[in-house]
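Next up is one chain by itself, shown in structure tokens, the form predicted on its own.
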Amino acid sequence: MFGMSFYGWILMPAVILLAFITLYPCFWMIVMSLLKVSTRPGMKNEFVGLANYAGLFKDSLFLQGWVIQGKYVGISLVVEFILGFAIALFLNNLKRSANVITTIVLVPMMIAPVAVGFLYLYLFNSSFGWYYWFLRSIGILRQGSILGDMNWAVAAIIIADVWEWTPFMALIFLAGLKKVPLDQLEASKCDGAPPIRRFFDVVLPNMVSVIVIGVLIRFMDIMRYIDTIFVMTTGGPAGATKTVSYYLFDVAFRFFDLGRGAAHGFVLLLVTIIIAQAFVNIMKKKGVQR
């Protein structure tokens, strides 16, 4: 007890703190996970033992929540990341003018997820929005709806998605790399390497933890993520974009059903966490072998 150290004692309160906000709730989410928990005056619970998950795996809608929701993360994961390392190696190389730009490509990241849900709802509306008018134009959309169909549904949510959330993918690649040792560039450049051999033999190497913090944070977010997607679809059409995170909701705050939706809560953290965790044995492995 004695030998903690004083950055030990300094940051106990916050560690205390913080576990109660994280723990507390987890421990209740799983207290309920294994009742029928009554919403009426008077009524009390009734324990179910593990009746909740085993309907959850019966549950269509829920099975289907996590084809929808692998799309939705794996194709915007993918795709911010392509353009957020492009975007920061961009302002990276900028001489001039770099604050001004770098703020301005940050913008989006700073507005709230609902007002950028009801942004999307104009730009896609079937009688005045822009982007509708321009798909329409070049060929691409040729009837209907873009919302109200369900196809182009999930597609407007992901385009909703990477274009509030690059911004933050690029700003956590440039921090990286600026860190990229300049000698070590300079030495590869003085060797003969060109850029793309430059790219792939100093700047990613010295980027993998970045890249693993980036990637992780990016996938933790989106993982529980469904203010957009509330404001654009409700979910809809048809459940095309009810993604598992937006069935939860429904669920829990919805259909009242506390003890169903904290099971369901309790599924989604731990493939959360599993997943998680395979990506960074996954990156760690890469990162000692390079």
Given for the second form:
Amino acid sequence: MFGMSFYGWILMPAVILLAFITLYPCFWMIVMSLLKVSTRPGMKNEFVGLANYAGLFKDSLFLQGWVIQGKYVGISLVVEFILGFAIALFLNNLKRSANVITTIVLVPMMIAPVAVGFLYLYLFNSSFGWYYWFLRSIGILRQGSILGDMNWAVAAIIIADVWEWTPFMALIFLAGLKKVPLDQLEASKCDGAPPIRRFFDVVLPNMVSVIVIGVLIRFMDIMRYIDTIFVMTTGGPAGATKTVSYYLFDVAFRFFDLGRGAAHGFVLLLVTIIIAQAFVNIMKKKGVQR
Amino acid sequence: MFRERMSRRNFLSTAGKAALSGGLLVAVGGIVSKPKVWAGGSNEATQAAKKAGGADLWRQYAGTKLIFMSENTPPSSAIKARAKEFFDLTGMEIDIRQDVLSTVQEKVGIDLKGGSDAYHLNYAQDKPMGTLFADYWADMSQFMNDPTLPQDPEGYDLDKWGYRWLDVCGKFYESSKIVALPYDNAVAVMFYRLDLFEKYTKEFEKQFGYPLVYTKDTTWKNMLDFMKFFNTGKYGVEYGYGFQGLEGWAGQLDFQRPLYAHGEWQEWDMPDQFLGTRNPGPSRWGDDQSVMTLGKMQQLYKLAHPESLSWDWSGVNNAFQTGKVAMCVNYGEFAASVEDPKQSVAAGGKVGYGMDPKGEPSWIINGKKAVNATNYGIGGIAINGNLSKDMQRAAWIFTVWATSKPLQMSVLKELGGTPTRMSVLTDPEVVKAMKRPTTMPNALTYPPILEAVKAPHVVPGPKIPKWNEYATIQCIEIGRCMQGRQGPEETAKILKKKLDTMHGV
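Right, and the form predicted in complex with its partner chain of this protein, after the form predicted on its own?
Okay, now the whole complex, with that chain kicking things off.
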């Protein structure tokens, strides 16, 4: 029936369940975003149309949250990409103990983000933090505080993110490097191409799909990521680390303004989808097969 | 191998049987573990309970399991350690789940607003919880004086607790409904290094013309001098003072102290600050006093430890314990850790406790008084209003037990609690413990606490339904001002605009 195989039918309940748990909340989020959700028992929700969306664009914390989110996501992704690629190249060229070293490199991404938050909270602490002491000792840090300073606090949450998630990028890129055709590399070697030329003309073109997938997954992840910020700075000092996703948490679960929170969440989802789609389009243009 | 041995029909049949068995198992398990409520619902049961009296009243819900979602505070940990005593008395199991306040807020909020009853009892911290959720908690006045329920022999009148603490955590926007009983007090007092003050008083006097002593008349202007003196690093600490301006509740309370100290300034005019109001109207931000105090606070923050905007009570306590700062305003419950030689370089009688700094008269331009502005968090126990009547009654039994004098007294003696009953705070044994040497280090903070939590020094509010949003906005804007990103006048104007917009004014 319906041209579906036996295995298709077997999978059907799981697919229906998955669709339900994904689409149902999404549907309710959209409905809720059009309501002023009651704040007291016995009161009814009030339909307010697009007022919650209009309100977002008058909310300076929401607008400023996008700027902070842009810095946080942009800088983290670029640094993780560069470091991840470098680490992947290093691991790919290891002759001995490659498995052991790869495992060690991957450890940070296996730690719970909240634990990473606490780790960096202590490392940056001015009373007993080792990073604080180190940065002060070598003269990079002139201020008496990392997490209490508006600029340094942003740097701190980026450093924590880079530490935890660079190994993820390295792992994806390492998998990509293993798939670079050896015949092409050998041919370029025979033609006398230096290593840098080989990297840009052979390795990189063969890695485009892996790079796009790695960056896409990481991008979608970091867009909704608040765990370490929650522990390290709670969005402060003075709102300096209050990304738009952190502010969403505030609006929905601290202010309990659920209608506004739903509108906020829907806008965040839309932006994430649009940018993710742009990545997919790049993949298609480059002729990457799905 | 699996594929070869099992046909599709067999596979589906086996899977179906497994699912059926699993479902039955879950259903039976649910029946077995479902709490049994044995009395209270019907008239007959109520009459029977009334007749039985005494121990039977405590045991009428034996077999019930209660879940209490609380902040990870010392009394919650202490009560958790005594859960067996509660079980022996009532036959009820109490499961105390603890977390940081923001997580408690999130979980309890979803539970209450979703019409659910996953958490039977809630930690009712006055402002961050009560202002938002009070309407969802059960009215406890229906259980008070109910002869079919156990009652506290002292009663629950206002004077049985610290100064208006029942109003602070138990009443919101109206006085007729009581939604929580006070069980945890965290009052802000000054912690200062008495040893350093005594040791360097002459040097200080040479430089500033008056002795280095801390009294209840010490003003925020004196604090500037203390900071200048200790910030030189020559006198045993790195900085004179540390604030706790971390965004959220810590920052809101911290900024409120100097603001209120100068001319009793508050954001909104309310008929009764202890009860709060649903519609506070236009904010006072932007008036001359608010701009003046913000300017002075900028000076104070400039001299305070640079971490001040990232510290909450724990952060500043760490700094005090490790000798980074000579002074900090912190909550009484931290005395136990400060006085512990294993954790603190300030232990061994080196710390003095006093009321929070007084407003500096020359900084007041609104014609009102200078006070030792003192604020707090009074945590209560509230009952989830979504519960059935029987479960609410069972939860009341726990509330009575957890806020009783004997329990508060024993917790204070053994684990360093934060009592709320006046009978405990004025008990001769506790009064004796307020002086060194003491076996109850938290009691060392009670003399300034008992003086500071009364009018005119105490500042309980603002109790408004949008408290969390207000605290966030205020912390961000004042934080920017303290970092020198915007001036006091600009900050006050922004706050006025944002807070009025928030309230639709």
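Here the structure is a predicted model, which is why all the values come from computation and not from measurement. So that the term is clear: the rigid core is the largest set of C-alpha atoms that superpose within 1.5 Å between two forms. Residue numbers count along the first chain shown, from 1.
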query = Superposing on the rigid core, does the Cα of residue 12 end up 2 Å or more away between the two forms?
reply = yes
